[in-house]
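Here you get one chain, nothing else, as structure tokens; it is the form predicted alone.
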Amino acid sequence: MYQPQEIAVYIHWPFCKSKCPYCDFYKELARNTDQNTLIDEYINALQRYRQILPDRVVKSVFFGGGTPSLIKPENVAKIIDKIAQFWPIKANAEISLEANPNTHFQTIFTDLKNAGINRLSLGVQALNEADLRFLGRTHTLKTARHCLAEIAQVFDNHSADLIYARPQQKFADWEKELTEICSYGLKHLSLYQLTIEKNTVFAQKGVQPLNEDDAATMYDLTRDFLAARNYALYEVSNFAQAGFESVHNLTYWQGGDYIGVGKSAHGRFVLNGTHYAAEYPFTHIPLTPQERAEELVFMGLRLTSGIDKAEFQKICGFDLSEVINTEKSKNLQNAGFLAETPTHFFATRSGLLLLNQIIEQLLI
């Protein structure tokens, strides 16, 4: 019976100082938030998960949002300490927090490190004033630069987010931003193509991102630019120096077990041979092996390494060929969008550009 021993823990902090016009994630404005009460709720939720999943080892903790850098460092420490009381934490576990430059104060990064954070991810999004304003960011370029320099000094493991394919964006301008972000020596970069989601301010205003062909070209050029600077693409939107891939996010993409606490948080875990989809607070819906298998295809093909066939079968009980449309797969391989070895199944470089369409065909 397949039963993972390791688990990842996601702490969702949905509060922000303001909502960006491109964002379609669940968010609440941080007004009169009773932080201590919420932290106690999170700890109670973690304790209940301890009762459900007692024999696990925590491989990673991720404070995401929202803006988790709004959490008081002492409350971050409190949550980490409680997790350590409920489960053993793996040696050298990755403990990450997403920070926003607009929450910066003089000792925040040192305080977060002292609280137990060992990986800091900074939501920069742009490295020029005009696009910071366009994207609704409330920090200045000067603050972003200060924060980038500081996290590079305080932490040994660090990441930054940027958004590309902005309206009318030229690669020469984007290259300047890439050159600057690389200059800080960060171990990891998350680069997201601007998409206009329904129910966002951008959608309401009719904002149009860069056209698809130019965005695809920009993606390819970005990949080459960063590869020359020792940042390898390992997932559709994520680049890392060797050994600094996100342990926590790899759990999602490789089909590992994780739990989530906080509004809109969710999880996936195996218990007594059954896969469960979890929604906060404590709604656990059984998944059929077929449903879980399809999720593994959807998530696994995001990785440049693709799907490990043996792991796939171990997790869901199916051979990969039983889940995907093999005729479509052969056609896509012949067209150069997919590739296969005896051990792995993956999207090619050109396939990654059309990943959503490819997955739709494979799962017919």
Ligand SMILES: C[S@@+](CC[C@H](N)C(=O)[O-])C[C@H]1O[C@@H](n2cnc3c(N)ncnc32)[C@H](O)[C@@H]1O
The other form holds:
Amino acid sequence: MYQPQEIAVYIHWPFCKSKCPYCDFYKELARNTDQNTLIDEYINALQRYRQILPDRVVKSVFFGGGTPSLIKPENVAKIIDKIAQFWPIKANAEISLEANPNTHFQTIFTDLKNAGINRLSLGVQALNEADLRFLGRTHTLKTARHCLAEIAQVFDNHSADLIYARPQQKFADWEKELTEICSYGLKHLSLYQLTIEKNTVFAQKGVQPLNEDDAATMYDLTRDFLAARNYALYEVSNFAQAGFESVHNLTYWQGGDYIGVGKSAHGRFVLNGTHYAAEYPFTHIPLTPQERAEELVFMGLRLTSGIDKAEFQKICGFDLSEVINTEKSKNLQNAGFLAETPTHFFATRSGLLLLNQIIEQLLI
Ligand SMILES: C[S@@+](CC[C@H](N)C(=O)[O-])C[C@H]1O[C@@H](n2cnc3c(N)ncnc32)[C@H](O)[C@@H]1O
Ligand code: SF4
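Moving on from the form predicted alone, kindly provide the form predicted together with this ligand as a structure.
To see the whole picture, the full complex is given below, headed by that same chain.
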């Protein structure tokens, strides 16, 4: 029976200093957060996971948000230490934290490194003052630049998030930001096309993103621009220097086991041959192999390498051809949107631009 040994651990910190007008992630304003009580709740939840999944090895820990750089470094250390008490942590485990420049203080990055963080991901979003203001960011360009320089110095593994396809954005302007972000020598970049999500301030204000054609062109040009600078696209929105793809996020896309604690954290794991979907604080609902197989298709096709057919079969017990509509798949391959080798099934460059429509057709 398939029983993965490794597990990824997600720590969700849903608090932010202010709410960005484009953001649809679950978050609360960090006003009266009783941090110590919450950390104890997280540790209790991790302990319960330890009881049901005792024989695992931790390959990654990811502090995501919200704004986990609001967690006091001593509390970050406390959580990492507890995880290490509950399970062995692999020697080269990736321990990441997402930081917002608006939480910067002089020793924050060295404090986080001393707490056990070995990969820092910075939410920069834009590298010009006007767009930072448009995006409702509460840090200055100067602070963002200062943080970028600092994380490049303090950590060996780092990433930054930027949002592009902003209203009326021109590639020439975006290219300047790309040139600058490359100059810091970060190992990884997450570049997201601005989406206007329902119930956000941007949606209420009727903000219109760049039109689809221009956004697709910008995506293509970005991919080439970064490839020429040794950042390869490996997932729809993620670029990395070779060997620096995010171990933690690959777990989601490749169907590995993970647990999560924190308000909107969730998990997926296999226990005694059954797949479970977990919701925080502590419910886990069995998934049928078919349900898990469909998740593996839509997650796996986000990767440029696509779905590893042998791994797919190992995880859910199905041959890929039993889960996808093979006739539609052939048509999509003939149209140049999908391709396969004996070992992998993947979206082509043009297919990645239409991934949602492609997956809709495949999974019926
Ligand atoms: C949960 S946030 C974590 C970073 C941190 N909270 C910060 O903002 O600095 C993850 C990333 O999602 C991206 N994001 C959030 N809403 C988005 C939207 N509507 N369109 C495109 N990207 C978005 C941003 O790049 C953000 O950094
Ligand atoms: S983008 Fe980051 S800082 Fe802004 S509201 Fe969303 S989670 Fe919070």
